[in-house]
Amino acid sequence: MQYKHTLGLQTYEFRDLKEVMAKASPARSGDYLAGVAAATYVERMAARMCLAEVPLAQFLQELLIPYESDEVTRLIIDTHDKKAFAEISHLTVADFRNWLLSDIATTETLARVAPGITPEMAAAVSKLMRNQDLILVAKKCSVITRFRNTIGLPGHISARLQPNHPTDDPRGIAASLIDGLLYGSGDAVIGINPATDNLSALMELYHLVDGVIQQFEIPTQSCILTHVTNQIQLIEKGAPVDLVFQSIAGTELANKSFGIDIALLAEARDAARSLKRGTIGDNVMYFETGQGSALSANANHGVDQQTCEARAYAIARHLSPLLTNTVVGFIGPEYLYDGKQIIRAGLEDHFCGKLLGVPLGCDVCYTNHAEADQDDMDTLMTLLANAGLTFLMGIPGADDIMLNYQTTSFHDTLYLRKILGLKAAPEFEQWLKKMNIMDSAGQVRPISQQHPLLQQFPSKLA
């Protein structure tokens, strides 16, 4: 097939279907950085003017990277449902987004035809979109998971508390955990980032957590975000594994930078599935994805950066993951440079996983030396939760101080949920209310010294 388009007197000509996605993308620093970019406003037009033309089988036909080389694209080949994809087969990239837009396209259409939606196409449509059209499509777009709790349902929205410590202290993982917990947090996850690798370590935060989760019989689960390996040991040695955590992107030499490989990840969800620690499902895994970290790992292939992070999303629907979400200005701004970047990416990613049936939440979030502030994440998670956002962040004063990076606090849950009439999980929203947290609208309690939380908590962290 060749692609090329005519804007006035000039022809742009395109060597392959990997330069028209490249070129057709909205501009950002990843793919300026990788050189991949259009050069100027013109050609990125004529590349979405191309891209518009390409009937979506191409996509079957034209590999971006080759399927000898990598297992992603082996994956997202050996398991794509052809029978899903008949309904939507005859139609061009321009077609598949008009016809998301329509009303023909329902939730319950859209869940059936989501096998058949390779990530290459879900990412090609997606750069023919305004923001406006990225949230009227994910809106529309319903993936529910189940551990512990219900993920995903419509008119709700999670958070994941995150008590990290730079130093793993005990005590101060407890003021963070119960702070979140007095602000209607921790529905999606209690999940820790560590300060260390060491097994011992580890296994003592694991049992904190769980005590915790154990003794005031809260409907959530627990994560420790450490290597995936180090969870299979963990899970070896008897610890109270929950959820297994691991970041993934989307091509095979990436996910080696990572020590993993999708055989890998199945052999956790195994082994976490063992331990049948779930009291209403087997969602067991949790991923974390980012734009920029193919081309961070200088293994990219020449793909745009938002293509390859949509390629990631195909790991996580083969895994059923309770939880995937995408760390949307982590990386920093070689990647993602100012806050209209950050905007768009974490819209697209949020249409791209919820389009491919993946249960998307974001990170929304930006480092210090970012074109961004707070006013730009305030707009993005206001944008994301009226897009069905699955998840949010939820850490004190929107302050990772283990990390090092800004993003979304306890209270921005509560703006979210009272501003937009969203509602936590199910199972999580009656445990607020039974201990006094939330009131019967709703609405989270004052706290006095004398609540539960406060007064029965381990002796050893008060």
The other form holds:
Amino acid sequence: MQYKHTLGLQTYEFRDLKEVMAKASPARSGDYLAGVAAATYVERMAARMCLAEVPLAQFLQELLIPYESDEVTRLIIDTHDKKAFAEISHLTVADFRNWLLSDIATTETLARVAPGITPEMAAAVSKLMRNQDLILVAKKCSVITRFRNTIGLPGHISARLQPNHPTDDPRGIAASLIDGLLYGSGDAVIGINPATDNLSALMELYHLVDGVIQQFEIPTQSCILTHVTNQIQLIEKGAPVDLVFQSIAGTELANKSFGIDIALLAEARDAARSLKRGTIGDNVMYFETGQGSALSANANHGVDQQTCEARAYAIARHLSPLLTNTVVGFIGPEYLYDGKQIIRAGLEDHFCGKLLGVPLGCDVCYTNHAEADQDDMDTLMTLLANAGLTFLMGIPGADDIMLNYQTTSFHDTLYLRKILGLKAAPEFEQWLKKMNIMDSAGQVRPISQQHPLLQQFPSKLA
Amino acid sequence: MARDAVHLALDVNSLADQLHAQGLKTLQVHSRATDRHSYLLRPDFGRRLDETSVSFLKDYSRQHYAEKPIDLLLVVGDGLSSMAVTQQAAKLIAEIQSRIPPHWTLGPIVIAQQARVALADEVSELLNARMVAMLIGERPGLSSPDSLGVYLTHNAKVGCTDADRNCISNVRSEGLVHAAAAKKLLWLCEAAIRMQCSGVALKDESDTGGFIAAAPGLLVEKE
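Got the form predicted on its own; any chance of the form predicted in complex with the partner chain too?
Time for the whole complex; same chain goes first.
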């Protein structure tokens, strides 16, 4: 296929589909760093016009990263559902956009077609969509998962309680943990990023969180976000592992730099499932992703960062996770320069993930060397909650003192639940009411010193 | 403070004075990133020395070739928080000095501006050091703007990746205190010599309850 488009007196020619995709992407620093971005706004528009005419079927013929050299490409092609694709196989990228926005594409239709959509198709159509389009379509997608509670029901938004501590001090972790629970956070997962990868210290963390979940019979799940190989070893040593975590990226080479491949992730999933710790479901995986991870490992193959990101969701989809989130502003300004680029990327990632059938949440975040601030985060979280975001992070003061970045607070989840009438996962909400943390109208109550979470907390942690 | 920590230039001279007072020799180098803006947008520039620094270190190495080779080279980089370097580097180095085995050679302390972690690889290669530890200002958080990270690489060369390093993070009074960080670093150094490598293959098995993480697994480096 030839890729060219004439605007005015100039004809823009593009080498291949990979170049069309990259140059059609909204401007962002990571694509400039990679040297794949459009040189001018006019060239960007020419690339978009060109992309609009590409048939979706072309993405199954012209692979952006070769089948032979990349296992993520092989996964995408080998698991592509032709029957599901049949419904949209006649469309171009532009037609696909119109179809997604139309009333024909209902929640049920989108779920039926999802296995026929590849990450490249999702990324392509997102490049022709404005922010409101990304919100509208994502809102129509429904992805529901279960472990000890139900995540992703319409009208609900969950929160990962992230009680990180710079030295993994159990008392410091416990303080953040109680704080979060008393503000109604933690239904997605109680997930700690440990500072250590010392196995015996990690074992203690597993028992700490599991002990609290057991003692207070909280319908939620725990996760320690260390390398997947550590988690497999700890499962073998008898650790109470609910969810297995791993950062994933969209190319085989980038995943290799993380020390993982798809087979290792499948092994971890099987190990976690063998423990049968989920009470109402067996979605045992938790993934994090983020635009720019492939390039930062020199593993992007000339593909733009947003398309690489969407490819990571193919891996997630394959392993039926409970949760997946983009850590959108974590990676730094060399990939997403400012609030505008972070907001756009957050909406793209959420849209692509949901369209592909992945339970996508977002770590709405920034680092202090990016041109962004908490107002930008307010904007992004409000947009994403309107788009049906599955979950976000909850951390005291939105300030992670272990990973040194700014994310969202317990109060942010309460704000979104309040302004949009959203609820916590139903099983967790019942628990909040039983524990007198939430009143019957769904409002968080003031907490007295006598509250059982404060009084009965293990004394060594108090 | 976090925003200032990113943009305030490191006061190299006062750091050098402090280190001289601790009986140490210092050298100063600069990366290929000419200013903060290019440093932030072009991480590749921050990972390589500029031409002047390369020839300076080559000359230095030639003039000192007869001396005992360096066992542990310390490079201090501004990274993303000059505040972290100002507040932690000299104190941490003093703790390292007091614990270093007597037969080890500690080279001159190299102070690097507009530096990222991998810059230490090139410095180490030019000075022919067995191990290099990069002490670098971590990405500043709102209430933790002064956190220092330490990245140890054995037999470092240009092109080493994060998988080749071990990282000690959150070095500050409210995080991992200087003495504990120095102890960890020297435990790692001895293990690296024993195993002739650093990075993912070298796991923290010290009994002190570790705060050492092999860098991979994190989405990005925290410098």
